[in-house]
Structure formats: C-alpha cells, structure tokens
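Take a look at this single chain, the form predicted on its own, given in structure tokens.
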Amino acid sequence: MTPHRNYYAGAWHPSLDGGTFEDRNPADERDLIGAFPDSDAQDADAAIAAVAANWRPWAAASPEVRANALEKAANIMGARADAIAAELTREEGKTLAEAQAEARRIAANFRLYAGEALRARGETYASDAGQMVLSLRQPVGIIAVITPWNFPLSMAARKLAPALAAGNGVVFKPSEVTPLMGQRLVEVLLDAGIPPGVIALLHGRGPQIGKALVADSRIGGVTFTGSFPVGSAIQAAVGTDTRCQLEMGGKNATVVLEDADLDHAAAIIVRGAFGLTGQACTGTSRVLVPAGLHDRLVERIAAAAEAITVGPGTLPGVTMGPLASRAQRDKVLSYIELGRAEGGRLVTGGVRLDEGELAHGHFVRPTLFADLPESSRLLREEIFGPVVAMRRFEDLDDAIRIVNDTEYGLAASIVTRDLAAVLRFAREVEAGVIKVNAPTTGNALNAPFGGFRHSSNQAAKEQSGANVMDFYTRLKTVYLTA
C-alpha cells in the first residue's frame, strides 16, 4: 500500500518540515484513516518545480499516447471502483450506493477525455491568394488543480483528465476533508501509465498552501471547485497571465406549480434536497409553491424526510449518512438556530443525532422550515447540508422574482406540465442548469455545466462536457506565406 505522502518527481515524499493532519471518518471520529502532509509553500514550490521540468514531453506526444493512456486508467478505475468507493464512504460519510454511483462514473469521464485527446483541433481562415492562415491548439502549461470534499471523486477527475489530454502538467491539491481519494486517484493514473513527472499530488489544509500554488508564475491555469470566499481569495491571488476557472456553489430552488403531481414533487425536493446529506453545490434548499399547495406539499416532504434513516454509510437500510467534517456539522446546526431565531417554523429534523453508534459521527436529521420571512438568511445563503426552506409565491412572475433574488445562479427546477411556464422558466431564471421535473442535483457527464453570478465566474464551462478543453487549452494563430 502506498505510504500517505506528497507525490512529485516520480516518488512519494512527507512534506518538507515532516507536519502531518490527521484524516477521521466522519460517521465515527474514533476510526483513523491515516496521517497526511501538512504541507507548506515550499512543498507547493518543490511540486511545481518538478512538473515544470518534466511536462514538455507530455505535451509532446501524439494524440494516441495520451488517449491510450486515460483509456488504460479508465480500465483500472472501473476494476478498483468498488473498493475505492468503500473507502470513500469511510472517508467522506456518503452512503455506500452514492459512493458507488461515483466511483463507478470516473471511467467514463476517463473515457470521454480520452476522445477529446484525439479531437482537438484548429482552424483555417481565409486569406489573400499566396498566403494561408491557420489556428494550432496547443496545452496552456501547468494546471493547478484544487478540488472539494463532496465528490473527491467526480470533480477532481473532471479536471485532471481533461487537462492531460490536452498534453498539460498537473499540480493536484485535493481538499484536506477527502485526502485518501486524491491519493487513488493519481494512484490509479501513475499505474495507467501518465509520465511520472507530469502530476504531482499536494495535501495540506490552510490558505498558505493555496496561495502558495496559485500565485506561482510558472502556473498557467486555475480550475477550482468550492465556496465563493476561497474562490474570490483565488481570483485576487492569480497574476494576469494564469487563467481561472472558478465553480462556487449555489443558492438552488425547485418551484411547483398549480398543475404539478404533489407526490412526485415531493420526491423530486426529497431527491435533491437530502441525497448526498444535502451536501452537492447542485443541492435543493428553497422550495417555492403556491399558497394553495404549501400546506399539503410541506406534508408530503415532511413525511418522506422522517422516513428517511440516517446512520453510517456502511450499514444495509441507511439512506443519508453523516456529514463530513464536525465543522460542516456545526456550520448547519448553526443555521438551524438562526431559522428558528428569525422565526421560521422547524417542520421536522432540526436535531443532531449523538447516541448510540451515532455517537461519535456527525449526524443531522433532515430539516424542513416554513414560514420564513422574505429576508431570512436561510432562504438566501447556502448552507450545504440537509436544511430545505419553504416560501409561498403568487404566480410565475413571482416566482422566478424570487428564484433569481440570491447571490448565486447554479441550478434551478421546475414541476410542471405547463410548456410555456416551462420556457418562460428557462429563459428567465439566471442559473447555469435548469431542470424541468426532476431535482436541481445531477447533470450528463458530456453536457456544458455551470453556474452564473457568485457560482461561477464562467471560463468555459467548469465541470463537464467537451467544451472544457478551451480552458485547458490555448490558440496561436500562423501565417503562411508561399
């Protein structure tokens, strides 16, 4: 078994000053999963200068090299895929079908990228007779590549693949919550065959290290996923010449209306509001509805979450593990306290759960508040755990008045058989993803995705899709003159 260490230069190194953090389960904080680096701006120097000197080559090779390459890590990934994903429900409390569901999902995208290696191509212009004008696409350098602790998984390989197709260097920081599956992850590319010198894995927590590679001249990009301060801090941190990707959460609403099917409704929020322990920048957590229907539909989700059965992420019947990190549990039970202090009514959940074998984990129930007021902070700042708000709205002009009444545009969705509402919806809501009778979470691996205002600061679509590679990529346009 591989040591947990840093790994740049073609071997595994303890950061350079020998500090280390410790990595917990989250359903049971007693469970140590291993000692990682705490490292510091001179291991984040020490990984880039190693990807600097050994990238080029990469860049270098054909098409087919590089393709074969994420294709081979496609096929260890899906023979390691249930193995990794138990060890990323101990890790990051998911359940242990949802951490399946994600495993299983990274050679696809290994996959896709692997195409979009062979795909990349130029363009020619017209031109004056005797002269041809041609575009080359070509690798931007070094990436760095930081990403969050709900999908350690999904997100991280939806940027590392794509940017080793297009034949760049990586520098890959995995969140300090989730630091084993950063680890397999570059595992299970080293053992398919992408150069040693081309990756390096950084662990460490605190804004040092984060800065440290970010604001380094020899970077050439940014792809970042996670809160809308961290990213901010990124985007004030970069030089001119480093282009930046920035994915920073959500603010998501679901809204039913008069026509809608409340049973399905209700399990469409349920869906997206407390799959993942609400713990998705895509989740449900405003749930808008005429006054007519709040009353009933408030009944329905709140009889689903109950049924809900909250444990660890191992056990058979578990629906919705832990959260996963005690200052993640602690930053929703907070907001759990402010519903009830601006006067919100607590419908169901509002509790953590601390005895028995729950003792030791980070445990909510899920939480369902209405009747807020309009200014409430719950119906306005993303909370990123199982905590839905309900709000009452007049018509369709109301509602979309009051989706787009937040910071953030990531995702939004609609229940409804009514084309037209439909239209007016998705032209109308500023969000990057809109949904029409199905939860605001979930999205197709080969399908633009991203966010507007304080989601995402849109250099080509972050997570997703083919036209990622004009992040990852860079044009220079040739003349040619007989």
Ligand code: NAD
Given for the second form:
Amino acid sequence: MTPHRNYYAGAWHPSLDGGTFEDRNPADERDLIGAFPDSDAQDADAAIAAVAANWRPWAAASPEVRANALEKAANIMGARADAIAAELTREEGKTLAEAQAEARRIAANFRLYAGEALRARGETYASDAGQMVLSLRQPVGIIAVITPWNFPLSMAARKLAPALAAGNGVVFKPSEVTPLMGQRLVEVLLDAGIPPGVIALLHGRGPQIGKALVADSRIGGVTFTGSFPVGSAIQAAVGTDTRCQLEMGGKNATVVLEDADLDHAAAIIVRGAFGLTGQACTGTSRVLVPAGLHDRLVERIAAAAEAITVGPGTLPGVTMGPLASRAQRDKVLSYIELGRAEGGRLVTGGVRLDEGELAHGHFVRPTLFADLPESSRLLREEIFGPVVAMRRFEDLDDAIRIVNDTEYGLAASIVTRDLAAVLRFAREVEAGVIKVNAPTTGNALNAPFGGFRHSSNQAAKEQSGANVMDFYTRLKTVYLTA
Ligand code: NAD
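Show the form predicted in complex with this ligand, please, the one above being the form predicted on its own.
Once more the chain from above appears, this time first in line as the rest of the complex follows.
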C-alpha cells in the first residue's frame, strides 16, 4: 500500500513544506481516511519539472507500447474494481452499487483509448510533383488534469487515458474531497507500465495548487471538470498559448408531455434527480409538466422519493448515500431554505438526517419543491444535490423556452412518444446532451459529451469519444521536397 503522498520523478513525496489536509468519510466524519499533502506552488514546480524532463521518450514510444500499457491498465482496473469501489463509497459516499458501476467502467474507458493510441493519424494533401505535404499528429506536451469529486474515477480516467494514449506527460490534481481515488488511478497506471516520469500526482486544495498549476508556462494544456466559477478562474489564469478545456455545471430539465406514462416519467425523473445523491453534472434538477398532469406527477415523484432509503452507502438496502462533504451538505440545505423563503411548496424532504447512526454524516432527504415563483433561483442555479423543482408549462414552445431559461446547457430530457415534439426538442434546446424517454444522467463512453453556454468552454468541448484526441494532440504540417 503506497502512502498518501504526491508522486513525481518516479517516487512518492510529502508536500515540500510538510503540510497536510484530512480526507474523511462523508457518511461518518469520525472515520479518517488519511492525511494527504497540502501542496503549493513549490510542489507544482517540482512535479512539472519532473514531467518536463521525462515525457518525451513516452511520446516517441511506439503507439503499440502506449496501447499495450493502457490495455494492461484496463485489466488491472478490472481486477481491482470492487476493492476500489469499496474505497470510493467510503471516500465520496455514493452507494456501493453506484461505486461499482463507476469503477467497473474505468476498464472500458482505458480500453477505448488504448485503441485511440493506435488510430492516431495525419493526412497528406494534394501538392506539386517533387513535393509532399502532410500533417503529423503529435502530443501537446504536459497536460494538467484537474478533476471534481463527484465521479473521481471516471472524470479523471477520461482525461488521463487519452492524454497518455497520445503520448503526453500528465500532472494530475484530483479533488481534495477524493484524493484517495486519484492515488488509486495513478497506482493502476504505474502498475500497468506507464513510465514513472511521465505521470505526476499533486494533492491539495484547488485555489492553492490548482492555481499554481494552470498558470505555469510549461503546461501545454489544461483539462478541467468542475464548477463554472472555478472554470472561469482557470480560463482567466491560463496563458494564451495553453489550450484549455473546461467542462462545468448544469441545470438540467426533464420535460413531461401530455401523452407520457406518468409512472414511467416519475421513475426516469427520480433516477436522474436522486441517483448519486443528486451530485451528477447531468442530474435532473427541474421538472417541467403541463398543468393538467402537475399534481399527479408530483404525487408519484414524492412517493418514489419517500421510498428511498438514505444512509451509509455500504449498508445493504440503502439507495441514497450522503452528500460528499460538509460544505456540499450546507450548500444544499441553504438552497432548501431559499426555496422556502421564496414561497415554494416543500412537497417532501427538505430535512437533514442526523439521528442515530446518521449523526456524523452529511445526509439530506430527497427533496421536491413545487409552486416556486418563476423568478426562483432554484429553477436556474446549480444546486448539485437531491433537490428537484417542478414547474408548469403551457405548450411545447413554452417548455423549450423554460428549459433554455438558465445560463447552463448540459443535458435535457423529454418523456413522450410524440416524434414531432422530440424533433423540435432535439433541435431547439440549448444543451449538449438530449435524452428521449431516459434520465438526463448517463452517457456513452464512445459518444461525444459536452455542454453549451456556462456548461463548457466551446473551444474544446468534446469530453468523451474519439474526438477527444484532438484536444490531446496537435498537428504539424510537414513539406517534403525532393
Ligand atoms: P470545483 O470547481 O469546486 O473543483 C473542481 C476542481 O478544481 C477540484 O480539483 C478543485 O480543487 C480545483 N480547483 C478549485 N479552485 C481552483 C483554482 N482556482 N484553480 C485551479 N483548480 C481549482 O468543483 P467540484 O465541487 O469538485 O465539483 C462539482 C462541480 O463539477 C459541479 O459544478 C458539477 O456540475 C461539475 N461537474 C461537471 C461535469 C461535466 O462533465 N460537465 C462532471 C462532473 C462534475
């Protein structure tokens, strides 16, 4: 078992000033997972220097070498998935079933990008006789990978794997809420044979270490998933010649049309809203429904929400874990207070659970608000917790207008068999992911994923699928003259 340290230059290091921060179980704060290095600019400097000195042989390695290492990482991840999932539940709080689903998917993700290492290609261009013009695809250099806590394995793996497949070096800063998952991923990659000098792992709090990392001119690209305010700060901090990919928050809506089966609609909504304790970037946080169906749908969602068993994700029968941190719990409770203050009707939930064995965790009941005023902040701002706001609409035009009435544009879904309505919804909704008769959550590994507006910076939107490789590579045009 490796200690909880930073990793660079082929070795595990404490932070250079010796500082640490604590990682605790959100289901029971008394359970200390470990103390991790609280890194700062000098640690960033050492880690970047180490990768800068070592990444080039990896770029020059045969594509097969890179593909084989990622394939091996997939096999190791597959073998360790259940053990890592148990630690993921302890560290982030999601249920064991949710953690296993996330951990097991990482192997497929590594395999996908093992294939991309082999598929990288350039083109030749029509040219004069005596000359040949071609494009040469090369890695960018050193990629800074900055990730959130909600999917600490998959958000990181879908950046690390393509970055390494392309031959880049990486400096990886996992969320300070889930540092252990960052360490586990790095261990898998190192055990798979990724050369030690090519990877650096830096733990620490974002405003300190993240800031130092993104502003460093040796970093060729920054790939970030997290909140809009932090993404905006990163965009402002990176140099003009550093490429920057930002994948940020969402305010995702499910629209239920007149013809929908209400039981089916409620099931879709409850899965999208309360799965992962509402802490998915694509989580459903608004439900739009015609006035005639409103009360019946509210009743069904409330009944399903009340059937959810909240508790530590390790306990059998628990279907919703805690919020991932005290700060996250307090944020969710403050939005619940706001919903009340705005005059919304709290249909169910709205309370913290802190009795008995839940006393030391960050548990909140699944919450449903109805009859909020149109101006409500609960209908526009990302809450990132198990809180859903209902809203009535008049017709499809009105529904599409309301879906688009937020600064975000990540995911939206519609429940209907009306193909004409689906076609309009898919074309007119300002979101990067459109779902039909399915929850707003969940996405295919091999399809593009990315948001519009505040959900993504448009320069480098693709976060999954093969197009991602464009971010991690650059093209050089070569003129061969006889
Ligand atoms: P966050 O923005 O607070 O932190 C994300 C990462 O950025 C962390 O590693 C953090 O330490 C780091 N960071 C913080 N300040 C920084 C700075 N000044 N410079 C550089 N790095 C800094 O987000 P979070 O609370 O960890 O995650 C939740 C957010 O992530 C939500 O908004 C959610 O919607 C979003 N998210 C988006 C997607 C997506 O694919 N669109 C997926 C998952 C999560």
